[in-house]
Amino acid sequence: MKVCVFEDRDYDKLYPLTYLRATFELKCGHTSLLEKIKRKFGAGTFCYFAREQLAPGLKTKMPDESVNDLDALRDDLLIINGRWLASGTDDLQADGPEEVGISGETLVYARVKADTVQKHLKDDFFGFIDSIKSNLKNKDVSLKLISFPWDLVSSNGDAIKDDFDMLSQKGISGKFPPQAAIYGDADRAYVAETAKIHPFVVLDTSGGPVIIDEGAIIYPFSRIEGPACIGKDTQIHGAKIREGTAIGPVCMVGGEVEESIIHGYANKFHDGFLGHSYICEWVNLGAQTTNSDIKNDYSQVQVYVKGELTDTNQTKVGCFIGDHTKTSIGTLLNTGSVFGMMSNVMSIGGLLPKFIPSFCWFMNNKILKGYGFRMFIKTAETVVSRRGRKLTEDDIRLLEYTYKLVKPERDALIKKERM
């Protein structure tokens, strides 16, 4: 049995989080959606289907597994939608009769025998998916799919608990001085062997587990309330990390963070509040950057999705910020804000617009084109080099593709500003 994880056609409802990554690379809890799927189905053979522009990066990350190769499908298959948020309690087995698991109109999974694959597989992956969906037995299922960015945030606390329960090791292995404390059940904490907890740190497990991964450093006067997880090589600087928060790897975080996901390689070093938000890689939030995650009238929050305001049916929704975007000191973000990737956002002394497009500057209350694509790349190269990384040619090609993809949206808003 081969497991095929695919990215379906609704990836754009998760922009700006999915400009540079497949849906199954998004994080919820301590691990990505793909890591949860792999954990559930063991060390079998996997293959992947995603947008063609993402394929080079995926092949680099997973050199021993096939990406966008139709020939890899000629086997008994378990096909899984990459937006599935798998948990340890989900009852989905790799083996079983041929069937298609459906949530609404969306294929969540399919079990398909090799001869059926041969019958329906032509030269188009989605044509194959549509064909088996039409011809095999359909079964309504209640498995959780991530449809919008705020779904990741609202599911984060439970995902952390599930990730903790699946850990092979628990307890305190790393440096934990007598001046630090665990408030709650010590069995609900995991401090990795190479992690360092400084004096005057509190890990509060009374509301859920706390995970401190390898190489993480928790500096004095930090309080971390579970469920929470601090990823590899992440530094927490005198911060209040509230429940439902997942940070890292390789982040530097201070201030107050509540029910948020900081995907990795991002900085929020200084004071300021971040709540109910998803922050992508290589983002830097300037000192005193603060977002609102609830409206003063406690009404439901609307968020821009594909250019349209969309009801979240939630009262607590923060911000969603794409890769490489930077905010200046004192930036104030409105409830339900969406900032695209690789933008430079500067404070105006009050709340910013709820939507700022990718690859632009926002300053003096206007959207500007900045100094162009090459300058954005130059800045990104400087940023990643500070973490010992390098932009590859594949990275730059993907950034250039995305720059062209979002150009109509960006140009329209710049033109509107000028008018």
Second form
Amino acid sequence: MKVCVFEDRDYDKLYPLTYLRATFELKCGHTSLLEKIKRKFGAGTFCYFAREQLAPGLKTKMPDESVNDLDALRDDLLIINGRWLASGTDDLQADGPEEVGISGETLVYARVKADTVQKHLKDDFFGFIDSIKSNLKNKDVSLKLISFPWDLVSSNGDAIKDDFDMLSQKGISGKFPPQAAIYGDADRAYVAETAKIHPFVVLDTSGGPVIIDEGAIIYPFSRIEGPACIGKDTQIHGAKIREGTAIGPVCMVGGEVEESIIHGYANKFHDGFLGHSYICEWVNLGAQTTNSDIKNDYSQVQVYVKGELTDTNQTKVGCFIGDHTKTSIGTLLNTGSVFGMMSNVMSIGGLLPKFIPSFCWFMNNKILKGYGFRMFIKTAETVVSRRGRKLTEDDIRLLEYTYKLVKPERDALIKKERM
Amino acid sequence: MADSVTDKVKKVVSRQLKVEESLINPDSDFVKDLGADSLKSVELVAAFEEEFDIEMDEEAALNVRTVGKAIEHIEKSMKEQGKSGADPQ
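Form predicted together with the partner chain structure, per the form predicted on its own context:
Let's see the whole complex now, leading with the same chain.
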């Protein structure tokens, strides 16, 4: 039995979060969607299908597993849509009769025998998926699929609880001084062995578990309300981390964060509020950057998806910021804002527009082209080197591909502003 | 009579960088003489594009150091993009 995790055609509804990563690499809770799938079917061999431009990066991350290789499919398969948010209570077994689990029109999973694979597999992956969907028995299932960026945020609290329940180790292993406190059940906290909790820190587990991962440092006067998780080597600087927050590895976070996902390698060092948001890697939110996550009339929030304002059917929605984007000091983000990747966003002394494209500078209420692709890369090289990383040739190729992909959208908006 | 490219460039530079037009000449260096920083330079390129209704490659445009070279760059872009109004050579 082989497990095939694939990215379906709806990856673009998750822009800007998925410009540089496959849908199954998105985070929800303490782990990515893929990590949750692997946790459930860990015994199997895995293979992956995603956009071609992401394949080199995926191969580097998972050198022992195949990516976009049709030959890897010639086996008994459990095929899983990479947008599935797997939880410990989901009832999906690797073994069982051949069937296709669908939600609406979307394939969530398929169990396919090797001889059936042989019959339907031609020369493209989606042709194969469409063929088995049409020919095998379909079964309606209620497994959770992530369709839009706000789905990750609204599912985050429960995903953290689920991730905590799956931990093999719980309790306080790391440095925890007597001047720090756990408010609530101590069994609902996990402080990893190399994590450091400073004096005057409160971990509040009364509303959910708190995970502090290896190498994390929680500085004085920080309060972390569960469900919450703090990733490896992340630093929390006297912050209020409210319930439903997942912060990935190597972040520096201060101020107030509520029900948000900070994917990893991002900075929100200073004061300012971040709520109901998803922040991608290498983002820097300048001091006092603050986002609105609820409208003053408490009506439902709309968010730009593929250029169209889309109903979220939720009243609390923050912002979604793509990789490498930076905000200046004092930036104010409107409810349900989407900022693309690698943009440089300056405060205008009031609320910014709800959509700012990728690879631009936003200044004086105008979208500008910025200083060109090579300088964007130069800045990114500086940024990643500050955390001991290096942009690889594959990284730069993917950035260049994405720059060309999104440039028409940016240039059209610039042109529209000038009319 | 319509302003020449040179006149228009001076006006745009004056407006964007808050420098009197009389102090702007072809040898003026945007950074050293006129006080442009990276933010102002990006805005200046956008203002030229808007004024002359042209598209400029941002990297090439930002490598232009002086007002005279900017005029040349803009006239070349206008010619390539079929825009009228370039100064007579």
